[in-house]
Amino acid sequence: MELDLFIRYGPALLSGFGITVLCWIVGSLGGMGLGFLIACLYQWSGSWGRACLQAYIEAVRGTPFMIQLFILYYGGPSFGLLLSPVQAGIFGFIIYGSPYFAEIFRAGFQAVPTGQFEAARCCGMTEWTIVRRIVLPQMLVSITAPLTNFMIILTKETAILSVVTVPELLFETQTMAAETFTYIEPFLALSLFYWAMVEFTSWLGRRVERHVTRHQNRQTP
């Protein structure tokens, strides 16, 4: 294994890797929030509304992520859509995780009693309100694990993204390869980095189910 390898391309890996870390943290939340918005109005409201929503989930579950981006990236100016390969890659994210993230958070809202929702209703409060303050404590305990290995199957998905040229990880890894005719040191460089990130993720995830789950765990005297 040839160290100075590491040495002369580190900076474009780490470079690479930093990248990939914005693409994953900014596409993820903000597919995490259209979702939960899906969720939201897929509860409240009406049949035509719901089945609007529904296509829009099934239209993109449906179709490949890498289809999904050479439509954003190099179909996009054709209606007036001018995307850097980084911005195609945050938005083809959002996009793509948006289904996923609201059938994870609308499972949610059927695990809470519908029950809850009618006594909320009666003591006047807001559908906001019944949202936060009765809704979300609950729904989480079930769905941070969904979560969870959700956005570790996210950290993956980002090596489709070299496939526009976004200068991630593994466009940077391809890069290395090319120039200097090596492949083990480039591709274990690239499985360490990826294995950080979804170790990374599990921690987190395991820490957050612990919080949200603490009141079960609590003995009594």
Second form
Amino acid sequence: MELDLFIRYGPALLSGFGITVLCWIVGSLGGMGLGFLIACLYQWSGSWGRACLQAYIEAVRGTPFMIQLFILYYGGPSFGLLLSPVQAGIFGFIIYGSPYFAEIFRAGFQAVPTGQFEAARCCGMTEWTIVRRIVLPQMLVSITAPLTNFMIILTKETAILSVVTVPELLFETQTMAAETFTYIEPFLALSLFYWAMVEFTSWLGRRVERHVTRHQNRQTP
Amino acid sequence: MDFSFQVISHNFPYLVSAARWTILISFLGMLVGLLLGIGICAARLSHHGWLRRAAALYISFFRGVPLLVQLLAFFYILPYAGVNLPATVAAFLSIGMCSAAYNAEILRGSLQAISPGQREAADALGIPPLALWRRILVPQALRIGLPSHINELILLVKVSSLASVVGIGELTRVAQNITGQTYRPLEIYMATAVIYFVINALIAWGGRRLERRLGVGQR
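Take the protein just shown as the form predicted on its own and give its structure as the form predicted in complex with its partner chain.
The complete assembly is shown below, putting the previous chain first.
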């Protein structure tokens, strides 16, 4: 084990980690937003709209992330979409994550009884107010765990971005391994970074879960 | 933009024959994952504390490290240790070892659905632990967890595309090679996506049939 390797390659690994975190956060928040939009559209559209959304969900869920990235990054220029690797990575993440997030949100919508929607409409609430004040607070209780779960899955999917030359953590690690002919040290560092990310996400998930379920633990006066 | 169907039709046979490797790797990976997963699940629930801890460590490691990293480590670090496996074997073993962690957790969930009375009855009848697992617990758990296992298999089909990075000639790799020859990434990768989609749709359809056949969720 040569520790001075870490001093020499530390900055590269850290910048790779930064790009991993950037792609992960922007990509998964974007995916969450798009997924929420899809779930909302699904909730309020007719059978044709639903069929289209379902087709999108199935198509994205049925194909590997790597192929989606290849279509975006290598196939994109064929229809005038020129992306830098990091842009392609982030867009790919948004598209890849959106159907999974949409399904999680859809399950959340279904957990709210239809009677509440009807009652809220009778009170004269707009659809957006219903989502914001009635559906979301209840939905968050049941979807925080699956959301955290999927965020953790996405932390690991960032490794695939290295294949389209995004200079993220795995890419930098492979460079380090190739330049120094060491394999144990780079992969050890890599595992520690990913482990830290996963632990952080699950810690955050637990905190959010405690926050959204606080009404259940409140002592009755 | 000129989308050429001719490129697709010309190269489609190569893609389809490469898809056989994708299917082979993912199915063998699932087999390894199930067999190993049963063992790990048994270790996770054993009476020995050290076995339980070892199984928990295995699960958290293989679920916590990206599969691409596992594959690369398998390919670069094993030869270091003097183990030289054929690339395809290393690929499905590595995928199987990762899937074992997930399958073990699915099985653990399914086992909780089996009433403890069965275990007690088996104990009372003097059935040895191995037979208890092989003849009573595992068949029922596999049936209860079937939808999740099918899910896992679909994930493995998609994940097997990662094996292209270490140079195995499966679907994604062959698509990359054809792209290198034809400079038609959009057409070739679209066709590849369609093939993956068809494989997954077939597995999902087969899984639903199997579920109906075994009566999952009707008891």
